[in-house]
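A lone chain, given as structure tokens: the form predicted alone.
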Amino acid sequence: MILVTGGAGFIGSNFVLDWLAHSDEPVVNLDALTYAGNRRNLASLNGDARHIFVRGDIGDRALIDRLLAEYRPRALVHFAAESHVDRSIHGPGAFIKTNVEGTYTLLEAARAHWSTLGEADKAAFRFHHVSTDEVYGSLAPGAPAFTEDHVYEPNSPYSASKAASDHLVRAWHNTYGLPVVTTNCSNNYGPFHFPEKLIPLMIVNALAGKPLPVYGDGQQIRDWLYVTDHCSAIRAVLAKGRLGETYNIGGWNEKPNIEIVQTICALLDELRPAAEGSYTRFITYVKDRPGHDRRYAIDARKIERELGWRPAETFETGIRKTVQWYLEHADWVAEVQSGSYRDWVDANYAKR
């Protein structure tokens, strides 16, 4: 049995589906079902006894203690987080509460549970903390990609809150001996991605004939990782990663944002052509967000060298699968674009 936090969100739900596709080991899935959590992501598991869903907050210590005592998981895989930079600029408090205080609560509950285990179970237990490359800050053009030894230089409330949680996980290992592993991933994309992030936002806006807002000059560079590749990397680290170590997970796909938008438009022109011409006509440059990091790039050689992991998808294969998924799941998109979603888009983009 493993316990997954945030398993109804984008990456978390993909991980739960991927885990149960590769293993019969059951999953207890804890998610608070905030705006980005969606039980519909997990609809294919309805009636599957291997999947136990619990609605709850990672900050609820009594709930965490009860789940650990009742299910006695051999691992806790921690995805639950507030994760959108723009939202962190508008409301940083929620990021401190979930990402810092929530991680602290999980660590303390896990430590208390772990201390009660027999020696064999103690040795086998893992606390896997899922983090981001944004903790490393921004890279200059031509600078070497982020390695696991790169200094932390977070530049947004989101990345600062994740950096703080990373430090807590490290401290709980070094101070208390809690068996932890940490993974820092690059930008994920794929199915079930909430349409506030770049790729799904561009897809759904283009199909709706709405502007495709590109921050600044669109030359911000990110490394793109297809979400199922991320899932397979987490499985590898959970199975074979060295205790106390950090593993960077990247897709080896550095691309500027404007190229991503143009690629999406080209795929939509091919797969769902519009009568009026190319979707590129909707591209609109808007005022950049404060403190926008210019470039991220992941050096993923450590996980390849130690664990034999490499991404299976190229960006070309992954982005085509992603666009096709959104075309085939218009009902899912319509459901998540609630009134609160529309209010958020208006608040973030209306004055840019």
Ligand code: NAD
Contents of the next structure:
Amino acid sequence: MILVTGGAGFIGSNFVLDWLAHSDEPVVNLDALTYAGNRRNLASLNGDARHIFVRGDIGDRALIDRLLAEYRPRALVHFAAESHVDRSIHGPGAFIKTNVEGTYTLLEAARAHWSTLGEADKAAFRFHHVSTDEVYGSLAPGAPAFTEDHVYEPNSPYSASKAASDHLVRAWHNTYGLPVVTTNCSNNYGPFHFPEKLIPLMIVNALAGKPLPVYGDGQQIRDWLYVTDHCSAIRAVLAKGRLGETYNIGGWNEKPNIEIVQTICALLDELRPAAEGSYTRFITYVKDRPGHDRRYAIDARKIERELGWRPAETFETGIRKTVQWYLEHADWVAEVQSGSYRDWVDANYAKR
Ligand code: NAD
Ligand code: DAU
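Let's see the other form, the form predicted in complex with the ligand, since the form predicted alone is already up.
Time for the whole complex; same chain goes first.
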């Protein structure tokens, strides 16, 4: 079996669902259920013996030791993190705690467990660290996309904490021989995306007739990847990736934010037309994010060359599916927008 951390979050829950759709290998899913974790994402697995959910913190060494000893997973796929750049600006402490100290705890627990394995199991074991393209910093217009050799230049507390975790993972491989692989992925979107991030926020705000807050001039560029393509890339790297290597994952889909917002409005105009006119009337330019990275772009040729992976979705197919998913899951949206979500919206947008 495999042990997944953060499997009740956006990408983690998609990964668990995708994994069990492709294989019968069981998953132990360790998640602290922070504001971003939601067991409802995994409701379709209720009663499925292949999924074992454990609520707990990756910083709890005794718990991790117990899970590794009890389930003896052949691989650990590490998604758990604080993941939102804006929240890291408001409160960086949780990012250091989970992303840096939590990853350290997992690495130490994995190393202790791995060192007790027989030679064959030791060779087969994997620690798969799920990371981000944000560790590379910001690209100038026209500069080549991030390769795996790009210098680390993180600019936000979030990306700095992820960069630190990447360095720890690298060091645990080079120093102790722990069999690690790291993936650095671009911006994901799709079902179960928490509506604090650009794409789901714009969909749910438009449907609620609220402003669509575009930071700065809206010309910042992100490289968008449909979430199930990220999942298939992780499966490929886990199965065939070379030990100690980093693989960049991206969608070959660079787009400025304002174009994303306009596309969402156009899809909503088509799928849920409003008598008052186009949803674009809600677009509102607001104060920029401090330290805002101007452009990310992933050069995903290494994973294609070595592992034969390419995204299956284009942006056009992926964004249409995503908008449709949000239209069909108003109950999910209503549930995640209750309670602390409203406090976050006030904290981030009231003074912009
Ligand atoms: P998310 O915020 O939606 O989910 C994070 C999950 O981790 C939640 O279920 C949360 O409850 C859990 N968690 C948080 N702290 C924990 C702790 N201390 N112990 C156990 N569980 C904890 O994040 P996401 O967008 O799904 O991102 C998952 C991973 O992928 C992160 O490591 C992130 O850095 C990385 N990543 C995300 C993107 C993206 O576009 N969202 C792109 C590239 C890489
Ligand atoms: O690149 C990968 C990263 O993508 C992941 O590592 C992060 O976990 C993930 O959150 C995401 O980070 P971003 O900061 O790029 O995502 P976000 O959705 O917060 O913002 C995308 C862009 O949209 C960014 O340029 C900021 C802008 N934005 C965002 C919000 C929430 C707005 O203009 N308005 C908004 O209200």
